[in-house]
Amino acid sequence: MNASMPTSLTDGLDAIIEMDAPLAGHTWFGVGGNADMLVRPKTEAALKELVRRCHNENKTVRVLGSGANLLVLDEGVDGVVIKLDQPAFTQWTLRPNGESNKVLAPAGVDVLKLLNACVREGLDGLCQMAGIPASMGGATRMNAGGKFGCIGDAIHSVATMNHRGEVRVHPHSAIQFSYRHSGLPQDLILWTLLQLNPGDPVALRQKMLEIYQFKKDSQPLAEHSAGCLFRNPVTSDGTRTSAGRLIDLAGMKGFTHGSAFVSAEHANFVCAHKAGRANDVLELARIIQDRVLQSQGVNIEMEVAVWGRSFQPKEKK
């Protein structure tokens, strides 16, 4: 046991526990270092006890979803990483308590699997998520989406758990969803209740496939990336412009730095070669930011979360 990780954190806990756990395989970039401790609780009660113990021991807690919007630096991360991939957190309920057109999705649910299930059931409202890999918790936290809409469009309410293990339910009207953002507190997301609409399964499947094909034709989905690396910035007139276009205009499409490179298909996708360095990705991101600022006069901010023991976000200029 790592001396900095006391046994009191996990003694008797109903969970799968791994010390010095490699995280690269848990992320879409496929690179990066280890976590001091990776814990996969088997029940909500175990999760509640874990977060309480971490708070009492003053240990940092991070929640790992599908890893589709995450860069773990080569130095790894301290504290406890929680992954909600056990059945208690990955099994959704269609029409809970007989409520028509609603779906209860715990935080570990695979959004794309849920989308397919909803389409088969004739439930409309998630097709905008086609081609966007995410866990329900992660998608809810960042209001994931794109050209065709966001997950927040379909959310009825969200339950969060604080460091004392207390659960609070937030109605949609109190969350204030916006571009790549939700107004939720920085507590752990426990579940999301979706409000969907009745639809024809055949028409919904066609809609889902068309959206997926659009993304497949314009994005390097087969590469090791985390999707769009940067948020689309707001221009002086208050509208958003494409970060990918700005990066392309800065002459960065196809640019390589160490084991990382800017996709030749979509300039807002930064990819990593297999067995590459996570730090190359971060360094390339900062090069891109500098080039776009110099050539276009626009600050672009990273959309992807970065984890590292000593990581400090770049200061805005």
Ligand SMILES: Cc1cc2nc3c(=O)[nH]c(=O)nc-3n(C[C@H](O)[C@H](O)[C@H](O)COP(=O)(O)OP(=O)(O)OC[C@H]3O[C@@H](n4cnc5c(N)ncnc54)[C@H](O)[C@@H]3O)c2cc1C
Given for the second form:
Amino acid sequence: MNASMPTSLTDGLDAIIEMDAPLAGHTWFGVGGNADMLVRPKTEAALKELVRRCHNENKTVRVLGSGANLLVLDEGVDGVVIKLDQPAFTQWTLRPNGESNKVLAPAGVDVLKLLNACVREGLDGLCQMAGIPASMGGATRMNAGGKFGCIGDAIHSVATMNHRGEVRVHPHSAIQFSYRHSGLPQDLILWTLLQLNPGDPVALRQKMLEIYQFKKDSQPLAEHSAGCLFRNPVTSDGTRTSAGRLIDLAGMKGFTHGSAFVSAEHANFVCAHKAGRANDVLELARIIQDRVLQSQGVNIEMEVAVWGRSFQPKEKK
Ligand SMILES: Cc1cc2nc3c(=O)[nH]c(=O)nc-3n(C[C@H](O)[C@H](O)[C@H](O)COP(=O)(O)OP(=O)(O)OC[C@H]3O[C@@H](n4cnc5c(N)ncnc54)[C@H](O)[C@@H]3O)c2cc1C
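Mind giving me the form predicted together with the named molecule, seeing as the form predicted on its own was just shown?
Expanding to the full complex; the earlier chain stays at the top.
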């Protein structure tokens, strides 16, 4: 840890500040090292001030959502990790300003809690998110979803904050949502405005439960993972093929490397044993990539974000 992190970064800031903060408990993998500094702003003004100070002091800023698509390496992370889990960022507003069927969701909102609330209110459009753990910021950033649709399908507009603390609103038409990609600038996502449709709460609940059951039957939801580790690659005919199937064909279902293993249930789920090493997960990812390339002739890229002091993730396409 860097105990001498300048206090000028956080002096007088309305925020919860933790130095040398363990991040394992903030991620679904449940492994990995510490953040030099974890800051949880209590207001948008404090967040704005924090990102401006970080920029002025040349500190790296990383935003942590619910940690369901994230591998923090054992070496931990430098700079400042921001978590938007204080009430200013976790409380949604149904029908803001009387706008029918809209929901304003700050970035720290738990998407699954919001889905349940929308179903109770008879608001349709989020059921595709059943069984997908996410904060609204994390889900919007990577257009989370799957077979039943993506979060982008329900998005009216998104507000981002840049390193100067300036807020910009992006209407749906200006956002290029595609497979696990939002095309939004690499800024912090502040809030997402959803455009939903009226629906019958009983029918919606049934739909939500069916989608959840489908996930439960096909994915090891109880293991420590980040969901699918790899993106489904595009094949020569331009269509996407299942990375899980390629890993399965490479004979890697159930393969173990140190404290990490490939799920026997779903080959694209790489899981970590409790108190295991994050680096085992990353090493296993590289072994899988090599074996799939050798046996299937296909390059597969990681979908999960990897954070580390020395780790430079590849740009996603
Ligand atoms: C059991 C399980 C099942 C899953 N199933 C699916 C599935 O079916 N479909 C699917 O798409 N995903 C799935 N996932 C992955 C995960 O749920 C999604 O990727 C989700 O969107 C991650 O959101 P998060 O808040 O946890 O993001 P995090 O993991 O916290 O962060 C992921 C990335 O988003 C960035 N980010 C987070 N918040 C913000 C913000 N406010 N502003 C800017 N950047 C931000 C982070 O910096 C990081 O780069 C699954 C994961 C698990 C553990």
